[in-house]
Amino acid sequence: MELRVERDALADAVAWGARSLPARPPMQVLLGLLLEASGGTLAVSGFDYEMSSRVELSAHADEDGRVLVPGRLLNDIVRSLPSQPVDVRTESNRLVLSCGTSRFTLPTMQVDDYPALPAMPTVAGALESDVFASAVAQVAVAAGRVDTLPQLTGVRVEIDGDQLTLAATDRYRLAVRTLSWRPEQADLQATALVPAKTLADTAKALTGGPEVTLALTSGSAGEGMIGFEGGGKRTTTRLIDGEFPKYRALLPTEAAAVAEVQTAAFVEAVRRVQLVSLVAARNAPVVRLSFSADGMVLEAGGADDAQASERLECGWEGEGVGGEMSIAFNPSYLLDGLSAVDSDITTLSFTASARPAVLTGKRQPDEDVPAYRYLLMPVRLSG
């Protein structure tokens, strides 16, 4: 293998592929990055049964070739390198890089022990990638992190026709989002159950490209997969074995009361009061929130803590003209609804203070659901 390829491209094709790289490996082989220069292109490739990167880039290359090299010292090196081209070639069992006055050289790996990547599945449809992104990204904040209970570190993905749906949760808080999409078959309908950080990860790399493509397949427990591809990267992921919980019996068709807040003062309000509940909490921070016709209180601290308070202007609409409520919630979790909201303004809709609230963002006349809702569980306070 001899060839030359672009810096920026190189590093960039090799951080796509070392995202497949496993912490704790099966066997050795797949600590490596797969390197295959062929026709003018180079691929690179990761893979570690349960996730596969590839890429492909424009390379000058003198020989073809394919080689297996140990990929976070791959990734490292790259990253390094100055703003320059970079001359790629194997000498005996060895693989060596230059790039300006820098010289590397890297051992070769066992390449015909290198495991086939799995083809992508069956394409299921297309939609905007930056769209996609922001709408993974709502979603992904809610999804839980305890692998104990792995259905819930996941994202639930419905596909019904040409709408598409995206619904996350840990218990505490759940997150939805439903957005419009290109299927490949108009009456398709389909579910997957995707881990939260891999599809956050992917979206997000995969902006680069005007479209996202997805792919998705079914199979026996455990077995299902689903695939990416935009901007000349694809993926793919082994799909989630559980049962993901009934979501949609938890948001509440009615409010009793609706509170509007500037969502920008609401945030850095929230992150000011919360500094007093990080300090005063027993044993999870807390913030209260009191609503009224004069606007909204934020509260923390106890008696014999640290206190503050903060009063913004909020729109109100309780049980009769100025009815009031106070609820509390734990301040990160309320901060990631209202980052995820994307308005200016942010909604909430309460049914009582014991219940979960939904924030949205700005409500809209000709809207009967909103595209996003970030459901949310309240602290019960002693007393």
Given for the second form:
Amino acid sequence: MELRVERDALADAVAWGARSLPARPPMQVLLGLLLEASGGTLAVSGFDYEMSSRVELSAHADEDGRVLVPGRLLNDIVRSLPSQPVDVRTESNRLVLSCGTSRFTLPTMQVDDYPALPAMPTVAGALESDVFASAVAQVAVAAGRVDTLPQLTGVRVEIDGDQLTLAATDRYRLAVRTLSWRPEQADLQATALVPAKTLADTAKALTGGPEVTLALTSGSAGEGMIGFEGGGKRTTTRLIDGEFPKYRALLPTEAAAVAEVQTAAFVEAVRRVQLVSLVAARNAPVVRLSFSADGMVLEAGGADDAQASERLECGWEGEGVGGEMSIAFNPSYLLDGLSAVDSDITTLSFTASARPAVLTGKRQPDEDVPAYRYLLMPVRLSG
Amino acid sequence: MRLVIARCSVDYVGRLTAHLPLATRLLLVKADGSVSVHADDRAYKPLMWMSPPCTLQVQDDVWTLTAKGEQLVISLDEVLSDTSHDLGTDPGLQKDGVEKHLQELLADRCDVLGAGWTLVRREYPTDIGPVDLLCRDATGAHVLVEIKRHAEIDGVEQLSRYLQRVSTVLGDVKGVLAAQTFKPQAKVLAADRGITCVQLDYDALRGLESSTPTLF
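Next, report the structure of the form predicted in complex with the partner chain; the form predicted on its own has already been given.
Every component of the complex follows; first up is the chain already shown.
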């Protein structure tokens, strides 16, 4: 192998491949990144059996070749190279990187033992990469992080024709986002449960290209897998098996009371007030919200502990609950929701103080169901 | 176990020299010959101690502990309390307590494994060791259940061996691997061997409700 490639392009490609390097590899070869030069392209691939990443970049190749090198080390080296063209070439069982006046020699690994990367599943459709990334970020925040319930650590992806629905829940909150996209077949119906962290990282990393293509293994044939491709980068990840909760039934269809609050002011108030909810001697931090015609009052702390309260202006339609209502939330879940709503006005819809509240953006007169909904379970108001 | 509460001063001579001035302290003399000097803080951690093997010589009000190259000299000024208890043999720390407890809980609630399931017996004996649970499913067929906190390939192998042994006695037997968490490899191997994996929620089985209400 002998080729010349731009430093930034190489660093980006190696970092992408390194995403799939396992922390505790079942096989030593998986610690390697596969470099393949052929024609005018260099492909970098990483694989850990759960997830594979591959990227192709154009390179000026004088000699084709295929080589496996220690991935983390290569990533560290390439990142630190000066911004000049990099010459990559193999010398017997070594890989030599020259860039400017610096020169690195890396031992290569047994390339024949490296497993074949899974093939990209059938393409299901495409959408704008930044729209996808922001939708995924809105939903992934609600995914569970504990492995004891693996099905809750995923984001459910539902494809119904030209509508894509993403949903995640950790049992305390549920985030649902619907968006339109361009499916390959107009009547496509499919679902997948994708590891939330991987999905969020992938969606963010793919914003470099204009578009993201989603690919899904169809039906129950073989192991479930989802693939993403955009801007020359592609990745596949194994789906989580298990039943995702039937979440649609949890979403209230009507609201007894609605509050509209300036999001930025609300976030700041919660951040301030929650300071004393953390020192209060209780199992979980709690922020209490009281709504009335005079606005909203946020409170935290207990009678024997430090206390805080803050009043905020808010729009309030509370006829359905007798004009007034008090409800309590875990402040960090509330803050997650407020930032995920991603709107200058947050609408909170309530049915009762012991029933879940729905956070949405500013109400649009022309939409029945908001594109993004964050359902949050209240904490019991004690005493 | 001998517990002495005394006003004492202590000198240590060994790799370094240290001195505890006169104050009231707890002295623990254990059956293994070890002695430790405790103040009324620092949880389990003594101020000074001598690990076994060491020898204790008592001469009037002075205890002298000697180990290889080290010496701990405790000068007793006033003994406030001196009691001894025979604690007997300690059963040791039980790290597999959760697994045992899961077995007890599941024995009472076989329906967690499948609707209409009943327990035949716990610790069903085979000539290669006892199986955690022997149940019958809704159709009356025998099922062997192996319970783990964290299921790995070993657990699948273990259950496979049991299934093979028990099938010579009971005929066709199904296998269920029940655990709180599963290694992906264990799931793959279990599926390959026709063993069902059931995930257990320890808190739910114990009837512990999370203090935070959940959506479902």
